[in-house]
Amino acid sequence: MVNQSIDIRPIAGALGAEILGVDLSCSLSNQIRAAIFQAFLDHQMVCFREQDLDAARQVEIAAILGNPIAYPYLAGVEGVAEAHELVKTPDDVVNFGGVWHSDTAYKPKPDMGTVLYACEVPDAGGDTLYANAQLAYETLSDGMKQMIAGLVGVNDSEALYPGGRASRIGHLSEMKGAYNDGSEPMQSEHPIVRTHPDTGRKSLFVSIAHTLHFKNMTAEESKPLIHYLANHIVKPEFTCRLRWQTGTIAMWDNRCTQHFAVNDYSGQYRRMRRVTIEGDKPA
């Protein structure tokens, strides 16, 4: 048993922190596990540098946050169903996650957290941006808060793909055979203002990536407000930026953040391994 103390250093004023003094490949005390989870709640996104983790150990580390589960559209790796790889080769043009979003918002119970490990990264580029949707909500006017209080968003797994399921299959099949084509599209309704079950803070739960329209409203009626709120969430003062290095692992809270994978490394290779954590129904 090692690592009985940790050093937590904020990355930006809005969210994000780097945790030092922890070797995640070693057995962790209950004290350290609790400290990591509390930092996750306090900072919405935490990262660790210079870690050496295989897929099975990554799943074990992800269990600090909750119950790791398989992702519906990508197959597992290394015999571990809960871990899958996100790969962009030098020949690929599009990347995975290159739009502001919260993971699996289209599920009846969206994933509560994501744990991403950098297996191979480009010499430069390929950073991930994060936004604090709690701060975004808290800075809205009282009038806007009242107007959106009862709105319900209709979220769809096909929202990013104008060609529907066929377009999604074409995009995800670029993940070099990892695509699970047996999964069907998903659509779920969630309040666009959700309350965090652990902290009690409210946050915006709406995005251009997944929210098609508001319940009982047309897409034409809904889009102006969806775009306003989505753009408000990602204002610079609500964000931080993570520069990946091989061996970096990050954990973020999908209940109160959004993220964006920057596609600025044309002609280079990037391989990440992801595990997601089972969530509950937003309320």
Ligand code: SIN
The other form holds:
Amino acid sequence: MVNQSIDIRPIAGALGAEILGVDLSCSLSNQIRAAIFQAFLDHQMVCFREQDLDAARQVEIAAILGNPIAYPYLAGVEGVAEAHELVKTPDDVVNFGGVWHSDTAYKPKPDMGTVLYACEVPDAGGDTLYANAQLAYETLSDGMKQMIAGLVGVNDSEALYPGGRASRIGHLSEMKGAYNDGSEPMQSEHPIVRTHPDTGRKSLFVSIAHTLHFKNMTAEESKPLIHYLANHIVKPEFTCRLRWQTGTIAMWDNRCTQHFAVNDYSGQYRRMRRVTIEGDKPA
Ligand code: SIN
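Show the other one: the form predicted together with this ligand, since we just had the form predicted alone.
Entire complex below, previous chain first.
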């Protein structure tokens, strides 16, 4: 296929679009690359169907968004350090990413974007949900916006796993991913309201998965508001749902979205390949 123009079709009112007319295995002009990047900014999550990509080409495609980097807790795949497999076998119970979150919010510079490719998917189930954290911020009352304006969240890589690090090692081992156990737990402080460096829009940057408490406040004091904001972000009207097919690839903007991998395919196999993009310090 010759890549000459692209057709962008929104998949929900809040966020998400499917891009048609592009074969990502072929050379892409600067114009097409720029159009894909603009669609990513406009729709926060974009996907392409029926693509045939190995790990190296996926990393090249991910570079449309920025600088691909390795995920600290998983080893590379196909000899590519920045590409990682997420596998759930019929025997596994837990899945990777089965909680609302923005990727690596616990890093000093959380990942800007994620590029996920479906290698093998269940007959039904295994969809990913996305939420628009910009719309969530914009629909708060002025009083709530004023109250949270100066709040800083303490984000922790272990918050998701009540048993701490040992629990996470167990989780990733069970997932059969190649666990890179040289990495240490991470914790970083980021504003609860961040401004998108490309669009200037503000969004909520807080989750039950990673935000332990607000800076200078106890967990007990912080939790009710963390829960309120986290639940507000994922109201149905701020979300979309991606139904994967083998060969689907999605790109999402972690600076203004959250996502949730639905674990509803017990006894079936799902294999995804994931590349993340270096981010900057939220401000
Ligand atoms: C993730 O949280 O990055 C994984 C999402 C998925 O597997 O659907």
